[in-house]
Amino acid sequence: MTMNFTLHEIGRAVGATNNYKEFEDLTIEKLEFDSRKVSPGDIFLALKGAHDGHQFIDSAYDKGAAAVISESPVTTGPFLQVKDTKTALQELAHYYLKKQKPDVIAITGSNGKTTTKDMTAAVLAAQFKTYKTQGNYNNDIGLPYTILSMPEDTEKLVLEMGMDRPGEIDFLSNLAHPKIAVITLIGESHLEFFGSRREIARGKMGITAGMLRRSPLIAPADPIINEFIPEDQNIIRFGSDKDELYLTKLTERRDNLTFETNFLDKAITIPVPGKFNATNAMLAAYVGKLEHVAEDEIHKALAEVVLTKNRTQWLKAVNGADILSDVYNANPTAMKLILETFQVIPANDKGRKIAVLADMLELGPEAPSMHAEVADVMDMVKLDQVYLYGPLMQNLAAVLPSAHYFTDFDALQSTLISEIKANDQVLLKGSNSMGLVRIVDALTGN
């Protein structure tokens, strides 16, 4: 991180209320709100979260912090006092964006936003100095921290925007002012907190709140968003061949897929499976086209893209089995899509196809029926074994008599370790908090 601010400049940007000019006007290059990450010369922000950062101010100074942003006076060293440290973080990020003026590309969606972010950043990096959201730092704390982590010479900033409550994306958009915005899909994520897909659509369309009218919004051809499209918004729809953007000639393989689009001359190959990832790559390619990245560079970037961990990746088990890990998050749309892909991929010689599915959370009252409906896409001729885990997966087990249903995690893990053979292919999919990543780690020896 190279913010290259002075302490007095930060004080002005966050509206510090103390007489901060009594302190030496130090140069600050990095902000941290985790005292364990503080390096000499950093400024430490005492953020109130699961733990109150004010309890770690002395620790931050001990690690070499040059100054602290706090909601109360500090006697240990230089400090900036503010009314609310989270607001100060957001104000400083907004100030940094206005100062450096990178083009912001904002990406949201119920599925695929992290993968689309990774692909878009890879495409833009072929021609521009590009920075992107690291991991899933996509909320009202993570996004401003991402901005403040951006190198000074960044030309294109690709920001992932997530939401778990109404109005969150409106706020993030007004903070970042995107030049281009992408919505990957309107699905069921956080349905428990929004009540309906219509309200999810309203929340996702908040990405236009900080955009100039006529700025490009790339969005699915889902009529559920139509009532929320601002007047004069330049909207580019994707989906079928009746829309502005679409896929043709899709070929799926175990480790990669190839497809054509209606706006590029040559076929694109990406090193990940899943027809949903073809759509994600198409969106990234179109952003590249809008930003005048050469077509050859778009192809090369997508062919070599590296995705954030636990997003649809093939791994090798210790015994040689192939593991398709997609365990970061789950909702009905995403689970059905990955099952369809897994079933299309040819089985290994003399090997079985095994699906391990865990609960999808935050779906609200419709959760039981949504779990049962996953059966609609499951081909029990192509799936040799199905293992289900969690109280909600009991609803799927009820309509799949051949499935093995578990309520005990350790029993599931030990069964899989003993049952999976060297030539098998194994899909693992479930919400992050269901812990399937621990089974992935156990199978792969991590």
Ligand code: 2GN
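In place of the form predicted alone, the structure of the form predicted together with this ligand is requested.
A single chain, with no partners or molecules, comes next.
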């Protein structure tokens, strides 16, 4: 059971402007903005993505939606009218958090935030009812959706906060009011939006915006954040043995590693290699300690941790090319967003930018035009090559004459393997069942 609201309660929380008295006793199971996910008793929120969600209101009712949140009046069934549905989503999430009052643990950082989130949730789940961000639901839409998807009895809510634009994390922090925050790293992966590492540091320190000053912020000992630490903030820094948290005696093996920390008695073993994973596990263990999880529970949880496969990830091909892989699901909004992100990243020296796009499935009767409209965001000056694969992608190929269109998977795979060079950057995106993961595995030698 998730939110379990009446329509009356939702209408009040989002400031609905219409008269919905007739329907106010309806109980709502959960909220969805992707009409494909609607099940009976849900409320459907019409968001403006790559397509306007208002076009799918009737299809949401067909799937059993009990009500709809819309920016215009609806004639087909119960609805709440608001000025802006995205704001309504955020207001409802804020209301649900205030009602349930789980402790929020917020995690950000360029690399490692997903791993740290999974490890932290695993440690807390040893002793508390714990819920965490699923997939990449870490932005101004994904984070409120995550909150609204949390079971009613959640005690600890582990939220990943993403940073695609300056000010985004301040906003997310003010929405979720973290009790504990973790910054895993001040990296360089958002340089194209932020201009400098200093601005990245400023952006990540936005995580303190919605925190009480006595609440702990766990952050790297990197001096670049110093000027952004609020006065009186309780900050705990990690890094070397001059800092409050550090690890020692790290032993890496082929598929696990062991280390000790300065704050736990016994060594920790995690079933994954990579020194950065040791740091992520140390941060998770420290959050567990702050939340009074017993030490042997912390050890046990980390020893058995299962990490979710990152949906969007940068990988290295065996020949050195950079692979941006996002091959597990696809909707028009997400495909356009990742293309826009990919296009603004500067190419490697003498390298090309190559996009490989496969069909997005289950889009209904408008699927052909939704594929063709991906062209609206594609910059054929920035993209050196485009490969399209699948029957629906023919509609995009028709409006992109320079694209290479494939109907045969093996032909696509062998062309890419011979075509991709060491300095190239390659984006692969499509629905899971299109099988692009097999090409990612072939390129990366998996």
